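A single chain comes next, written as structure tokens; it is the form predicted on its own.
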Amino acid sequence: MEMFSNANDFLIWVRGDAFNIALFILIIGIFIRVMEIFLLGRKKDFSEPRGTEWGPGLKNIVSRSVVDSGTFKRAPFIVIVGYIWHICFFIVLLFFVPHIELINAMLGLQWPGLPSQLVDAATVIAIVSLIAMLWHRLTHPVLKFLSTYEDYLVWFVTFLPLLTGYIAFHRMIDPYPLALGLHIFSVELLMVVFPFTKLMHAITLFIARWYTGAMMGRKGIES
């Protein structure tokens, strides 16, 4: 805080010039990544299809969105965690009546809230969620192993916004400025940091998910 005179300048900033930084990351991030998929090419397939693309493509999309009962039974723990914390994650993110405002502002597209009692207990789920997903990586000796730095770095880098949106909603730190500030200012951070770790899986699982489907779909095999 020692480069801004108090916390409304750190507010002024964050909402402004680091957002817009921030922001150009993403996109400009986003793009190479996708542009990298695209660019990766495939060879020419000369055979005759024996289908289409589009439809299985997008089964493909909604049928792997839908955890198998193999992958159930070997993790239970990851699979209705990870549901949980999702779900939670995006009530957060998608109907909290302010990032509702924020979304109309930029990109003009609204719609109803939920009751911020509820948005908050949501918030309070997804904490808990993501501190149990720690807990097991790090008390479960292959996903100890196996697990890197990136892996506690994205970790980390979601977790501090839902973290910091509950203190600020909750005024916990004084100046209200301040913890406003803190909690806009990680999710700049999460954005920075989107697309260049395994947090790109968003968007690019669709891509995958897709192009499976549709070359299946092409050669006539059910997905």
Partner chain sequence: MMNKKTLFESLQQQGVTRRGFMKYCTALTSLMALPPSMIPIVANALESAKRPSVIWLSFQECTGCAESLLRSHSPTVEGLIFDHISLDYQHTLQAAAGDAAEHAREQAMKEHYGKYLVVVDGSIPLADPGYSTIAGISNLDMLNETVAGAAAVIAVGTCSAYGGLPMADPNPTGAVSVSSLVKDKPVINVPGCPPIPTVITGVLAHYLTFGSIPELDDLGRPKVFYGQSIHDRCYRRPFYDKGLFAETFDDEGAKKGWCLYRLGCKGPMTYNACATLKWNQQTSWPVESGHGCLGCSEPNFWDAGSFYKALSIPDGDYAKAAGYAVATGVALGAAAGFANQKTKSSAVSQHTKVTVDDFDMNKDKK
The other form holds:
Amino acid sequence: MEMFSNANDFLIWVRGDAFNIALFILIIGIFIRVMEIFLLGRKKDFSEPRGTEWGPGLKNIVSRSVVDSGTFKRAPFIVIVGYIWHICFFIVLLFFVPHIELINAMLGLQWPGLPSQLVDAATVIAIVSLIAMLWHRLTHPVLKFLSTYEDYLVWFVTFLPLLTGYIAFHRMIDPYPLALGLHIFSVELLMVVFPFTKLMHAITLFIARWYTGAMMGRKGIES
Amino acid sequence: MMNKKTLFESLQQQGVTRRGFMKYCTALTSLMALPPSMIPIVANALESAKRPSVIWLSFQECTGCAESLLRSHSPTVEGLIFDHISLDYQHTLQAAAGDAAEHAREQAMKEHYGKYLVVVDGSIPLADPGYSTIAGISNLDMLNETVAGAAAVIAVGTCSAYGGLPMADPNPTGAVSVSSLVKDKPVINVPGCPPIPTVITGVLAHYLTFGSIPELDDLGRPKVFYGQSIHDRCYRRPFYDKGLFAETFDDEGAKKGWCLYRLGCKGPMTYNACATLKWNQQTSWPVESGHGCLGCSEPNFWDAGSFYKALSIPDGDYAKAAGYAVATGVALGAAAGFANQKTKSSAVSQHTKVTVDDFDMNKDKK
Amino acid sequence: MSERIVVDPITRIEGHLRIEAQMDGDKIAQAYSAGTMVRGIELILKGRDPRDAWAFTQRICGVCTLVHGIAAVRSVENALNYPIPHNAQLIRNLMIMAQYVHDHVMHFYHLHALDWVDVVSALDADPKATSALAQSISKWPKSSPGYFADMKKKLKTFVEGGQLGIFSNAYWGHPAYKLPPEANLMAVSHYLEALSWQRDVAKLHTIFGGKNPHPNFLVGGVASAIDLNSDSAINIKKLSQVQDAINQMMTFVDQVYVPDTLAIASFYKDWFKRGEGVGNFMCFGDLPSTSMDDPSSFFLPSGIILNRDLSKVHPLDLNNSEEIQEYISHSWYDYSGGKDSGLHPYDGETDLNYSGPKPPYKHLDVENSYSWLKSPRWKGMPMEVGPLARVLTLYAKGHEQTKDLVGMTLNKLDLPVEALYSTMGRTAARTLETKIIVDGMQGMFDQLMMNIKAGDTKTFNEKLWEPSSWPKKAQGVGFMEAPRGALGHWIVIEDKKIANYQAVVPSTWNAGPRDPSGKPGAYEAALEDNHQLHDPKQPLEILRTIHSFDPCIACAVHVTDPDGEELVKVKVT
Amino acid sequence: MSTPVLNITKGINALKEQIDAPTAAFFSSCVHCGLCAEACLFYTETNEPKYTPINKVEPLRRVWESEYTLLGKVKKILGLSKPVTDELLAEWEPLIYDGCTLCGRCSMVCPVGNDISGMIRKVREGMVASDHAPEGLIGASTRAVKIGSPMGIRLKALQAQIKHIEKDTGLTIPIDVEGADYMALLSSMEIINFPEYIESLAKIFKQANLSWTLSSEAFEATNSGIQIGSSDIARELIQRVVDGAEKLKVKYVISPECGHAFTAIRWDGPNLIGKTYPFKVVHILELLDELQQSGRLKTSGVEDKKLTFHDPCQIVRKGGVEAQPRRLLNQVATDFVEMSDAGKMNWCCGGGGGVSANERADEIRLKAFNRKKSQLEEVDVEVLVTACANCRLILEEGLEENNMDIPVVGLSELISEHLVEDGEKI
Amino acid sequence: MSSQALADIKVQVESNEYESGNLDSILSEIAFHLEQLLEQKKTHSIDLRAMPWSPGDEDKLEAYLGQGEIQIELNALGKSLFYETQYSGIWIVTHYNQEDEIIGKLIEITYMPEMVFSQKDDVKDSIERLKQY
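Now that we've seen the form predicted on its own, could you pull up the form predicted in complex with the partner chain?
First the chain shown before, then all remaining chains and molecules of the complex.
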């Protein structure tokens, strides 16, 4: 901690240089990843299409968010907890006023926030569901089998902002600049890790869903 | 000259009853931000308390801290300098000037060696001793010389506690705080720009009452006054929790007293007692008067981002960083993408047709 | 060769000031005024959000705690052409006026009085006679014999206690103290009363600005919203508190400050004959009833009086690069155009370069650079700014109340108009000005009340708040009349950030060192005017004249960096 | 010793060739949620995690990561990446060929939208190029290329069957009729095991009064190249069909009741030869449906037995022919019930994607059939209808193995049985 | 003139949009300590200066508690006011200094504030003074 003589120094650094660095890496990384994907291209399809691509592609982006009933019956835990986790995460991310302020400052978009008790509850649920998902990953044979170090790293860097956010909100670490600094720093960690891990799914799933939807749409299959 | 009575004795001499003394202790207990249950203990301690000699050094400062002390009403500054302490050297108030003033300082140091308190306001420039001198002596030399015989040092104001404004980026004079220089004496930081007068007097009262320094936090601040953040004690906190915010100064939210977070209030990161002690005899305090907290009792608060930027907003030139990142990202992305295309097209060109005969040939090879 | 007297620290001022006086026998031949502390606030301001500037500049000085905040928000508003609501203008005016009254009274009692009042002599006073004296000059209620007896007892207990604190080691008993013991006791009592009074009147700042010292300001208006239905806004309760503060100010000025000034001055009439400064006086003007763009609405007019000539008030233009210029030939700075050139604040440059003696030192090198203050000049001429300049300008412009007050004072003391150009004249002008200001406050407050009554509660203009609405480049000047005199902040905004910032402040005009042509500043000139020292070891006379200017030195020391170059050269010593 | 013609280098190169934007998007999006496992009958019936679909594409993922991502390239330089080795491919071979029918069910459930089965198909390219294809498929491919049919059926055998049918029914089965509108293709299995299908075809065309023909040079519809996963081989086989159709100048080529044949001809074919066809490809069910909708196909009488329809993956889920069989069935059956997970979410019979041709996979295939078995037990039907000769064979085998006495009928056959005979009143 | 201007303005404080809701907690705290007083004879003081209150909260609290039957004024080092609220056992104590500025304000939950009783030291002092007569 020689670099910082006090918590405020640390907060200033994470809100300043560190954020810029993280943002820089995040944006560059995303561009590289997305362009790597798109520039690979697709072969022209000579088969006679039965349907269009664009509509079904876009539809698939939305419709894939709904799980088919068979899968739900077979794997209710991952589906339910997955939904809960994502919904709570987005509530926390998008409806906590300090976060809205950040988004407003960066993108110029603004909307009303939710009462902090609600956001707080969502945070707790998100934290619990993440822990449950980790437990699931460690115990379910398929998930255990599939999981690589990256899965655990991603879990960790996703969990950290929630935990530090909760700690900062409840001031469980003193002083607050340290708590807030750690929260922002953990988010920056997430930003840095994001483009180089499966966290990219937050962006590429739209591409993936579109491609599959388009491919199926072309064949006249409801996807 | 050396007729030093205890505080209790001098109050008795002025005809103050025990009841009056208890009232005095009640006020003092409240001043020190101690709970009312501490009143008997304070009374007990005060019976043997004597006025300590105080030497107040002003370095790179604006006199705001001394002015703040002048607004103290409980005890009043008159009460403070007549009854509680002996303010033997203080540029703004002292009658003597020049050599005579310096002699007053030297005299106090000699007479009360090991017992006097040194109060410092202002930072100390280290880049060049000529950046701040008093009587031809550099601030650093004067500090060292004066602190040598002190019982404790009270760094009043954010400049002396943490470097404050002079230390703000790019710190043109190499300003530093007292605690970064004084290592062999207890240093109590009383930050604020300026500090709440009651906090200054409260710390002095604590020393007077108990002869010791109060419990300090990691930043050397007395916990009783700096133990909780503005945000935690803010009367507008319920609005924050309800999600009700003033969006601009003078809008309905501002008028109704909603939370000022969005207008840049630094209350959440600021540890100070403004929300409860308030200012100028509890007349108001910054948040009550519609302006967000500047965070003035925190180290480096001057560099902690615009006063009108919400705390969650990054402070750097992120738009610029993002702009560069997009440009770099597009360039690198194109480079990576074209490299991928090259990899793929070379794979395509290296393709050798698989025929069913190959299976047999392979079998033979094996 | 006679001796060189050094007074350092000059106490009971704001900031770090050193006076060196070259004696010719018992008379001051040359005086040198030096600011001995530098922080570099304007350098620190570079690259920051212009809306934040007020908070930084406000910390230039905690005594005149408001003025740099006001000048800063005005400079930004001027640069951006940013109008503010009428209520905001009135609230700012009230805060400025309260600052005057607070500052002037405190200066008189707590910074200046001990130059004239012998605290120890007060112990010999007869409380009854003191009461009679007090009642003869004012109807102030705290004037009974019992009250003064209590005061005397308290003072006695204190002195006998053996710890004199702030009163220790002063020049008590110096023959230059001429007040009778009773006047001293009365003045000491009022010293203490003023301490209590100032706490209350500072509340006006707290109501609108959240605290004092260093109340909050806001570019585009004021932060304190008005809503009579809200606990948390300016409501009737708070407005009544404002009215109370105004009443308290008026009463104290009328019943204590003005009578005390006249009483003390009557014992020191010889001090109306020495301590004249440079003979030129300058005001920027302030307290608009409409807006800062409308100087005709200023309660305090702008103008320049040259060489004591009250028949003509010259106009001035703050944006004209030929008028105001700062010199550094005797300051610890460098200019790229040479040590002797002068620069307008928009073009100003500063290169910090301490070339004085290495501390600890005995004497400064007064032939060369000897101060952290620059030497501002108007068309090459040194100017005195402050209460005397303002009273003279009002007087020259025919302001009725001023003429009456000046006439009454001179009449009572049996002095000619020329007596104003002096140490005591300056002190008296400050008192008269306070009276004028405090009387004007009620009118300002009534205007505010009328607006609110008419349903206008607007206090902030959000139109130009967002930096995205600003031009790419803008520059402007925010000026005001600070208690100590004309104050200007020049700002250059580029890409929504401060590209250059420069404050030229009252004490630079008054306390600055000699200019390239050797012309002294007002402090130096005043000390060189007819000053004999009774005892060089107790240079009380120097304190009297210097204090008459109400020095505020932290304000006067500054660093600018107009070119964005690396300017701070740290000298390896 | 010289390098084998099919080797790991070629395999990796083939994988490199296969990776395109969708593949990259899919790999970027996978979060290892494991839901695809639940969609795969090889996992559900064995509970072995290695059968998780996304795991099957690991070799392709490794190539993608180390060749097509920046971080992967860095890892490769630093020696941190997991290489694709011959051993790895050998280990994966049973997962790719025995444990996957390319049914595409996993591609339907993936929440991020990954077409996993499409990627498995790509992995097979690398497997073939590195000589990791199973014996059964190699044999089938070799026969297909060299003899003309994966089951080794020659024209003579077909001609014999035709003669037989013509004799039995009095219908004519045209061969090599130039200028006919429709050219029908057959799967070897139909020729050998279900000649009823050929008979049905003849009946249908007769009633609809359409001109049709078989081609002596291109009667085989199946494409072992697709199953083994070699585009090169598949192309060769497709080219025969295209040549045959072009030679006879037909307007339509009819894909028979065979799943992968439809995929091969309808969707993969044009891309394999790199151009659009001068004719249209329709599935027999599409044709039947269209004829019926336009009233050119009249049926009479209905089945009153309880029956259900097994959706052949390649026709329904991957071919887009889902509504047609249902309309047709409802026309001729009163008690048609759907299995759970019917239609595009149907479970595979376990024998698609070349698994049926791979004897090595028999054991696991029968295990996988348990899925179908329980589906069938749920609906408890008397007749099972399907529209793929391969499915039919697998189903029959599975039912027999499980002692379930349910006849399996081809849909075209069922329709043809209800065709209104000449002069018959409806 | 101006005081009239003040009086001219009609003020209506309504709507609980302005309410911070800070009052609820203190009232329940007081009730708790009142029970403690009755059951365990435990007195309690609350320093009102340490309250994070909106500007109107203190007035509202005082208005809510109201003025009871007894009021005591003390003169020692300035004035002090003790009065019992409408709620028996709840006292409000305000200490002023000699300049009439409030230097302490407390709610005391007690049967009688301690300081109102004559202090032993003062009684001793009285005896001595009486004996001197």
